[in-house]
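One chain comes next, on its own, written out as structure tokens in the form predicted on its own.
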Amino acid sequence: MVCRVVVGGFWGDEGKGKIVSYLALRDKVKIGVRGGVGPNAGHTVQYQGETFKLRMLPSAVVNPEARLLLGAGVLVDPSRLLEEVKALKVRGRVGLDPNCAVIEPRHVEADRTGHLAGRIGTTGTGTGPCNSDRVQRKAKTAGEIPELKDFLADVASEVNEALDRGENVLVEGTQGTFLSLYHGTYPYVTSKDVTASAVCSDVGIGPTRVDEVLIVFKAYVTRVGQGPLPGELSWEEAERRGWAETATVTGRRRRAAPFNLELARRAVMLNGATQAAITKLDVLYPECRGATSYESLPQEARKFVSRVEEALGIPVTLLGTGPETFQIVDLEREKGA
């Protein structure tokens, strides 16, 4: 049985909500725990022909037997969060901690004007000007808000005490490595620490808790935004490679570069990486597309993967080869056969 986190290892836009519900369901797992901001955060799953785009939701929703659950230290939205419970009809199954800051409308206000929205580039969805009140001690919290009382629950506890019983929990960050507060491109960074101490912290877990920490990067690098992004192409550059992108938060055009070696070998020392997982592989090389084992891939796919693993110095256990959940190679799986 396994605590598994799973954070991004660039600047968000890395795939982890593809992960996360591949993860879900391979290891059956039990809770599917989200940290990390909140509703600035935009994960796409695609599974058995449905698109799910999860702005509040953990990733693991696509298990019906998983009790999904927001620590204290996510920003609610919630509308937000109640669109997202009835669309997917999963009432039953989520829990959101009573010290969950919540997104008010003149937190959205402050975010889409002034020095957020036009030197920063934020998303305008609130979270900033929510974690500074929340600093400042004058945030509301979901406890006082009438219309999430029926989802209040005791998070950290929950977490704990499956842990204790020996079941599967998997913890779900959100952005990406450099685009944490402390660790990332300051200032064009969120709001809050997003690496992997700084997720189990929001949902309530110590450091011994965890078994795996999994970092998530994709095939080359995107970031949405202002800021830094070394060896960035133009637009006209990256729709030739196939990587053009808009962000599924804001419909913006996500600015891309090539795969960086130092970058990821710095994001896989801040969060204590175990293992890699690299998604759209299948951009990079298109006859990777749905396969589902590693010898089915083309030797330079296998040769780029082999590079990324020799210089990062932890396995990569999961291949991205489609949007599909099970678009997929397990070299976890594969190796344990």
Ligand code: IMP
Given for the second form:
Amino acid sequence: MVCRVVVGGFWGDEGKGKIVSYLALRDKVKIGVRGGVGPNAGHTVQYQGETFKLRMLPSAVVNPEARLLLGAGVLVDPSRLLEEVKALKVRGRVGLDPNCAVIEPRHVEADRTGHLAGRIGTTGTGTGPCNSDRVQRKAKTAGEIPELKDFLADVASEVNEALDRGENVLVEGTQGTFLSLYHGTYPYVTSKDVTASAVCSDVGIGPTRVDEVLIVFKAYVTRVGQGPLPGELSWEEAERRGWAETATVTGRRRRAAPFNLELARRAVMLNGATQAAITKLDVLYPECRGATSYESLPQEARKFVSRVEEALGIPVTLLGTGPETFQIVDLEREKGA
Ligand code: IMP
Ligand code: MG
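Now show the form predicted together with the named molecule, given that the preceding structure was the form predicted on its own.
Every component of the complex follows; first up is the chain already shown.
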């Protein structure tokens, strides 16, 4: 039995969706549960020729056996959730904690004006204003919304009872460590803590229940919105290197910088990470594209991985070699085999 928490190591967009989709299938998880902030996140999953850009549902959606839950700490935008549930045809599998706070149109409006839109450069999805109402005890909860009635579930009990039965549970965080309200580059951060401890709290599991904390890094660093980014490259240079990305949620350009060992080390500390994944290795080393074994990686790429592993002091267990779920090198499995 494994209770694994997946978090982002930089400023989000590390490729958590891809990693979670892979683990959900590999580990035959019974529950994929999402913690984190809410629909400000966009987790991309490419599986069986289809691309899902998930804003609300856990990326474990690719495993038809998995129950899909949203923890009480998560903010829910009802229309987005209903849209995703319909598009992915997963109605019977989705459970929502009645204590999830609900994003209303006025939250979205407030997030798209004033200093949140201007100075901070938020995603404009209403999450900050909604969390602010929540703290003031003015937010509506999922339990009060008739359209959400069919989805309500005691998420904390479902997760803890699954663990009691010895089932695999995959807990999916959102954003990245340096967007944490507490540990990030304040005030250029999101509206709550997003480190592993917070993600557990969102879902309703205590720290003693967690077996592994997997931290996901991209092979280079990106950031959208305002705030510091050490080693930031010009857009032209990012384009030249093939690191020029646009954001899933807002369509904005992602600012880019080289992999940062110092930040990565700090992120491992803040999350108590026990293992790491590195995604988009194929963007740094194109010969890696689609590779599924460590042996087949070029020496340069292996050197990069070893250097990161050494600096972090935890094993690098997964390497992303392309956008699809199974374009991955699984070192945990290779070593176990
Ligand atoms: P908010 O979370 O929408 O309030 O935005 C606050 C900051 O976090 C902005 O810089 C956003 O661009 C950033 N942010 C929030 N969610 C994500 C995400 O999922 N990926 C990348 N950046 C994010
Ligand atoms: Mg994203």
